[in-house]
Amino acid sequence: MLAYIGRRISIALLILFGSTYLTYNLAAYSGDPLAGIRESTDPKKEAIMAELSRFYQLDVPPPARYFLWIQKIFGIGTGQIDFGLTAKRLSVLDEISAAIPTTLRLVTVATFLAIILGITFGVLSAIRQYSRLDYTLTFLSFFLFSLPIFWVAVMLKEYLVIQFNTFLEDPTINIVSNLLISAVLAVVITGFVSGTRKRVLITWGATFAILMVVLQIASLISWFRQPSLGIFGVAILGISTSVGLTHVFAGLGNKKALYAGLAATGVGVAFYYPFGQIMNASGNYALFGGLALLMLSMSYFIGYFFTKIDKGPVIRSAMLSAFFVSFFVVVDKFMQAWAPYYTLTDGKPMQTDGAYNLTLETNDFWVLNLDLITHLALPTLALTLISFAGYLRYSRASLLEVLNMDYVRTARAKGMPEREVILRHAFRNSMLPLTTLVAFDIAGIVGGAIITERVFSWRGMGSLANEAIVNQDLNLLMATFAITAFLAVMATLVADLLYSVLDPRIRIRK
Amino acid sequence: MKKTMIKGFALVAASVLGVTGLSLAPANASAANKTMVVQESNALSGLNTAVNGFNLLTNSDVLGPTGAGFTYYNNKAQLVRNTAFGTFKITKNDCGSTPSFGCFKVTYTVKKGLKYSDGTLITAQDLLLSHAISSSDYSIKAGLGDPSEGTAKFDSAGYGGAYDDHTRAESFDLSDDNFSVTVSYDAFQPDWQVFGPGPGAVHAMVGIAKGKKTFQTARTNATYKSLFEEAYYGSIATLPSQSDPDYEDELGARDDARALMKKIAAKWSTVWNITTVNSSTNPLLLISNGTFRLESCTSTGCTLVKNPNGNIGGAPKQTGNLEKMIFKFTAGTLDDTAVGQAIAAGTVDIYSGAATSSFWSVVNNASGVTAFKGNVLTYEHLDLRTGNSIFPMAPDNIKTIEGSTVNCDADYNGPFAGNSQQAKDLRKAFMLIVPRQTIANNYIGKVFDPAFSGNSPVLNSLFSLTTEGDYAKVTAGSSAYLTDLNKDQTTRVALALALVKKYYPSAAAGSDSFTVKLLTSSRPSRVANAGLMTTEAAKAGIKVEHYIRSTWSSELDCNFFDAAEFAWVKTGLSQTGTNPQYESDGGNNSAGWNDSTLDTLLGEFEKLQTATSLITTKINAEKRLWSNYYSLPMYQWPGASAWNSDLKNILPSPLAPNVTWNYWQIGY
């Protein structure tokens, strides 16, 4: 294994130097650095010139400057492992540790919730093949895929900023509008539905006529610019959030199971003031993550002590309906901090760019964590929308592939509960196929996202690299691919090795 | 499966109706707005504006309302006095025929009283440091390097050019009540009012050079000061000779004050190269004397807010009631149409740029945005080559063009060599198919407008761009010169053909008497426009090879192209500014023109001038360069400038700062 790994790693070093070298070359000779300079009539040109050819070193030619880089990163000769300077002067190794926070922010919670859509919605898909969702499906993703990313941003600021930020002003929604909007949204939900044709009618009309009152009552009382849950709406939420998770996890025959998630989401709900007054205005991370932890204890053990055989589901089910209660809560919490939000941001409380507001003068956490929400909010929507339908496709494939199988077969003959089946026989063998991708995906986050956030202003490092490649700022350049290349590498390395644990038939040799 | 989903609603219904019975107070109005949110296209690399480095132009954005001088350009790019800081004039005119170092000064003189926002008084011993970071011959004279071989340890951009050129280690006086300082040149400067000193506050050099991290005391900063004046001029003091028994004590004192200047010269190369600001910042860094000062800093934008103080430092008095500015920063590269989203939205107050239809289609119809067509200082030109260039890149200039070998360096025998009534003709016949008119709508009308069907201002003057105030006048008295080249089309070719007859007697449409070797860079617009003067070329018999170069900037100077389309950019705007691209040995010639005539003429740059002998002055150069057919002017980049129609008082400039150089007025 050891040896495995080792051999494995010295050839990624030799990947890296490879394509380290090629990359250093094929920019360096891509363009010059002193383009810029060249097309201005300033008075002081020449010896302008003259500092700059100093400073990026252009007496030495590229194939020869790829080792004095290589060099000063390992810090040979000098002991001091140096990135260099940006061609703004900056240190590079500054920059990266600066943009990479930012980076992980924004596409790690894109890319957990398109692996988690993606993943659920292609197992709803391949469980209901050829019906109605599964059409619904495969259109949405491969419509959503197809988009490119620019415009769709393009599209979400103007109708989830600039139009919303327009309609908060007047926050009522008139009745052909809400006629519209309910009528389309309601297409998409009864999309879900199969059955007769008789059926699916029924379901629309209800479905049109119910978003018809809630968005008339929202409209009514202000909601959108004043929202909250209250403890009715955590309450209620909660329990059906719960039962709902109960049925598909454990089935609502299991009892103990249903019963164990109720206490868990009553506990939360009892929580309600308790956290609202624990977590003010001046909570923080800290408190929150431990209160976070708490529940989840608490919940651990009100599933552990609610039964004493088959723990397993039950524990589940109470976790999750606690997760999900406190998820709520925290909604609340939020929307609770939109009207002071508003208020701060003089009425413009949706933004189209950058990571925070700059203009935000305030010290309330739940305000400002608004603020990070609002501006993290359009970006992971439009990355999701778009790499969602990557894993729901595969996802569907491969769960396919598995139920054809014999042994799914053979669980199915010996009288297996279907969710028996599909959860634990069927949906962990297809899951295989999507480590590789998973892996990759995940060691991609580091590299960023240049169009993303390039549209969406937040200084990550796909604008890095971006920037280095216009202003051909090699230093800058070569440490944002080192990086992304290195973990690409390992990446590969991770998910092989992965494979040999989730996979028995899979054994790494020497 | 239907029940599940009713029931499911319902539970929604519910929810949003519990909801019903909490408070509907609606949210207060704001306070009145003072912020103004700027959308920089670059990001802050330090807060020092002369450092050697790639991208000062944000930084002087940022800096630029902390701070105040003795002059400011206005939005028609006029360069204004500030007599709120101080005055200047020359005090001595007498460089004759033989010019001396000391044949002409100017002194200039800050204004009593005012003050740094620490409370220190401003004097002319801040102006000091400026010369030490522009003054080479400071530099080698005070022990502090050679910038031409970046041993420099002031570690400036602002060495080289007319002013390094024409002053000396000397060369600043301090009147003895120290609100005085008088600049010596070594000749004329026709460019004098711009080489004027700024202040820059040396007790936080000293300070910081110490190592003090807390604002001092009014006798510690005098002192300081006075500390500062005497390593300035103790490193440059002459020595007595070594046998004088002052020696070894003054040469003690001549290396104390060069340490101390190599202290703060180490640190003004690297304190100030900071992004991030904020409480724990040391203050001394932060000294300005502007109407705002430097709150904070972090990578995503600046915030500024006005001084506490009020307005002591010599900035213009504020008549705007701006409180707050907050610069943003563009992460990588802009993206116009978000930054045009943003000011839709609100979250951005102001930006300008060059224009782009992506930018201008979302601010021209958004609601509460003032939309503003402008220039920027660059313009697209196409240069004929008369001759060798003078200014080879590299020693050996081999180069692969289009798969073959090519001595950049080989003589220039092409069509357009030289002086020749022929080559003249010939540079004539090419200049006359260019299509400046439908090129200059193609890149200004139908970028502000697709269906846009006018006539965009073709540019027709190669030393006053068309935001300058005497374009009109200079293209006036140039006009008869103009006068085939911006006849129609179709009689411009016909002309192009009836002069290429001349020397090719069978040439027509299609017969490639000559070719044209055009270089351009791969910009779609060049490309386009290429494709535009191959089609027009042709139709007077003229063969156009075009050669689009990555490369393209470093081979300006190789003698195998005959055309080359460009922009040149301005970074400032200066009497002498043009003359290195048309001077027989001008830096910026790489086309090979050498007229002495020409030289001549350009040389009444170098002289005092007024403003209308200015623009004869113009004309002259200008009449020389149309009859000899060098240089071709296309059109001038348009800009775009778009704001929150709340804000009063903006002037959007050519020149940076585009929309804050008059940050005093602006206001809501």
Contents of the next structure:
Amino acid sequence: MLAYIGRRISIALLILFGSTYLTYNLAAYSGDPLAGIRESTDPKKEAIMAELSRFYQLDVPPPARYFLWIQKIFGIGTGQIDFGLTAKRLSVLDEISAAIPTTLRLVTVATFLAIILGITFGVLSAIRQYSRLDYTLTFLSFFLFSLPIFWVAVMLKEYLVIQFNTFLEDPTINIVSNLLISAVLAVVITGFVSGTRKRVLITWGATFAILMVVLQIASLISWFRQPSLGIFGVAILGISTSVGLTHVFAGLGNKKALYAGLAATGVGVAFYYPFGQIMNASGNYALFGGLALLMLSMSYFIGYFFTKIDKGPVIRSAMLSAFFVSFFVVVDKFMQAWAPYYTLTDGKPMQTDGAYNLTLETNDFWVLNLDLITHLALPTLALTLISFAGYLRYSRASLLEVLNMDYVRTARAKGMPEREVILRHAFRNSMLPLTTLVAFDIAGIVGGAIITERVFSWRGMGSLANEAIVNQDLNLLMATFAITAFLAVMATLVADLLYSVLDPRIRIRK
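Now show me the form predicted on its own, since the one above was the form predicted together with the partner chain.
The next block holds one chain only.
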């Protein structure tokens, strides 16, 4: 294994050298940083051109200049890493250091949401092939996949920011809007229901009626201005989620898993008021992380002590239930911070530009983090919608291929429950084709999202790369390219190693 890893790292270094060498030379030969000055009538033109020639080292041919660049970034001879200066005479390393956290905050959440939701719904679509759910998800995936990201981003800014902020000035829904919204949402929800036409119509009618009532009540009590779940809302959502998760991962016939999940939910609901007292306006991330770790640890022991055999499904049910009920408690705290945040933002809580509000005057932990969320919500949603469609199609096709294999038929013939066939046998092997895609997407997180960053005015790695190309800034361009290229080749290595973990038939030759 070590020999294999060594060989792959050696190959990766050669690929990095070749790609950076070609990129540097192509970028250097493709543009002339002195082109604008040559056409100038400034009497100091020659002096300026001489200064720029020294700064860009234009007296050195690009192939040789590349090795000077390599010498600097590895600190050869100086002992200090130096990525050089940008065209604006700023440190490239400082610019990269400032952009990476912004990009991570923007792209990480969207990437992991797209992976989790895409694979989950892709598996559901494959299991219920040619059902109403499958057709609904197939239509949704093709529709989202065909949308250009810039158009999605602009539409989200228009309707989820501008129109929504206007709506909050008088947060009431008239009867016509209520009917239309409820009908559309009921159609979407009913698309996930299988069965006879009568059952589907009954489901649509019940869903439509419930949504009408809920939206009407929310409108009457101005819930959109002062939202809250309360302990009863958290309990209802937590119990419903726990039952649903148990049904998917263990089956409702597994009473131990069901009871463990409900017990973990009960513990989470019991912590509703203590959590609010501990995590008040002066809360911090360390305390928040400690409470989260405590909740997950307690849920693990709840699942562990609920049964003596086949502990995996029971522990999984308890921990997932604890995670989601804790999530609902945190969401409720953010909802309670919505009213003061609305006041601080002059009635415009949803944001369109930037990573945070520079003029927000508060030290409230929940209000400050709500500000980060409102700035993050739209770009995250835009990126998730586009990526989600691809993962859904890939995971569906991969699982369908595995379900037709002989060992799956054998497992079914032996009388193994369908849930066990899917989760323990088919799903694991269906992940093999997705491993490379997931690895590259995770590695590409640091690369940024050029279009999304520009639309929402985020200065991340994507914006830096675009700026470097437009300004013919070779140092900045090579720094962004080198980082993303390194992560890409490492992603390939990680994907190869994961193959042997997911499929025991694959062995690395020593």
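Residue numbers count along the first chain shown, from 1. Nothing here was measured: the structure is a model prediction, and the numbers come from that model. Each form is matched to the other, and the largest set of C-alpha atoms that superpose within 1.5 Å is called the rigid core.
Annotation for residue 469: C-alpha shift under 2 angstroms between these two forms, rigid core superposed. After superposition on the rigid core, displacement of the C-alpha of residue 37 between these two forms amounts to 2 Å or more. Residue 49 is among the residues whose C-alpha shifts by 2 Å or more between these two forms once the rigid core is aligned.
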